[in-house]
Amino acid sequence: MKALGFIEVSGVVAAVDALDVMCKSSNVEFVTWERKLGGRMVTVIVTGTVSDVTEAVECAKRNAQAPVMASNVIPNPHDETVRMVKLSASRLVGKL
């Protein structure tokens, strides 16, 4: 993974919309999502080049349906960070 991008919004609908915006705005790929508090807080994670991930996160922040609670871009993530994200993504296998 070259970079990881995170955006956290309130609600599943806003998260799906943010993911749509991110994927349309630059060349990023969906990795996984995490829902907390019964889906009230949703974190969407994408990957791609640092410039693409940065553009995707910034575009989602500008165009999000709901207020963005948090966002971050991690260029060249550490192996343990990648392992944690892959563990989260592995929970989706078989559910899509």
Second form
There are 6 protein chains.
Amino acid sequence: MKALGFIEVSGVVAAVDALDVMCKSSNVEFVTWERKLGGRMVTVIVTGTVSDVTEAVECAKRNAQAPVMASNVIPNPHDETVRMVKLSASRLVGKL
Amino acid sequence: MKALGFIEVSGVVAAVDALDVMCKSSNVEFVTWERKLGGRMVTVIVTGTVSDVTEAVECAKRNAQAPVMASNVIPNPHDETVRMVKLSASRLVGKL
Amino acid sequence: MKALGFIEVSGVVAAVDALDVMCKSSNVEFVTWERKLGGRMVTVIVTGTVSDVTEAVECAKRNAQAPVMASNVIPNPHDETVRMVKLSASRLVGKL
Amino acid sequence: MKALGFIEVSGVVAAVDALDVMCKSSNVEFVTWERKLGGRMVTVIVTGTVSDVTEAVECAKRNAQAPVMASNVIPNPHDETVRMVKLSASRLVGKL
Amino acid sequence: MKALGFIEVSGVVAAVDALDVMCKSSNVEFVTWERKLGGRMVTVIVTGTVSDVTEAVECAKRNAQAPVMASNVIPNPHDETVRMVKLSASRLVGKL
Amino acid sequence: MKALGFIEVSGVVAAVDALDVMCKSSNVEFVTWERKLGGRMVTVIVTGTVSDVTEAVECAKRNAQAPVMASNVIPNPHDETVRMVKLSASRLVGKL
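The structure above corresponds to the form predicted on its own; please give the structure of the form predicted together with a further copy of the same chain next.
Let's see the whole complex now, leading with the same chain.
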């Protein structure tokens, strides 16, 4: 897995909008999302090269419909970090 | 998948009402809903042509029983965006 | 499916009470309930003829133990609306 | 099913305590509980004769550790009400 | 099942810490936990002799990292109470 | 199982960031996470030697993006504590 990009917004409308903005701004892929944290918070995680992920997250912060509450880019995620993210993504595998 | 329309309201009564308003206003189909975000928020996602989806979302904002907290129309969703929405919808497949 | 009636209350005690009031006031059937929206909100959905559903929802508003936070009657639900409600009900099928 | 008794309290400690108080005060049986409503609310439902259920609920209100936020006794629950309660209980069946 | 001890704290860090304090203070066993009540509340239930459970709960209140929001000791739980607690524990059975 | 380290933060962005900081600071492994407590709280649990876990938790507190709301190091967790943590981790087993 390459770099990981993260954004956190309020609600699913904002989350899908932010993902669309990110994927249209650069070459990133959707990895997983978390949406049962309470307080309406939704997390979207994407992957790609460091520059693509950075551009995507910056674009979401500038152009997405709703304010981005938290964001991060991890250029070189540790193996354990990748494992945690893959565990989140694993519940989506085989569903499409 | 064609255009995607999104509305977010408080509670299931408002969500079903908004869907009914949308489907009666133009030719849109129900895609999926999310209702475990906390804070009573419910998201409804519909699909159709850009003009049908736009009309549906505008109608929900004008005529639905409860205020629409957030809304969006994505005329040409990115493939990754479609994938995220289909993952949400996939848990409903085969249930009817 | 005929008309749909909806009420939203705070908590399960109020929800079961309201359902009991509705079913004793007119000839309606329990369709489904939603109770994981957060904020203690519970939605109860019933079905029947328009007049029965209207009477049931009015009765719940007048006579139920707890205040009804939101309510609605959809006399002629759109097919997509029926599908959304049936998807909610489908998780209950085969359990009794 | 005979009469139904309901109490709603904050948290699982209070819920188990209230059930214990109810079952020791009169001849009632545990039917089901709901605990994912948000806001820490927990609902406990018991069944028995009208007088036993009434006594149990009154006892919980007088003697349980924590305040009872909501309570109800339905002496002769409608068939649809019984069905809704049994659907809640059905997820517990076969687990012991 | 012997006596039951209960503590309720805010968050999983506090819950695991309290369990560790309880198990090191006296001879009690972990029975189950509940952690999806909302509002970050976590309940931990232990079992043992009355004196062991009492000592464990008192120790958690004195020495655990975080304040104990609610606690209880039921020296002789009713059969129905034991059944409710075992139903909570049953979802953990066979997982280790 | 060796020492256990715990941190609690607000949101998944902060949780993954804190895990990455911990794993890069010392030789710890990801054990499990809890993220449905409500109020956006996320708990991350790691394991390793006492000194590695202590260093990891301290590093997360110093260097992670978001404030650590709660943290703990249990140098010699009781067997029952290990069992509770393994039960949390067991839902992740076999997913990768």
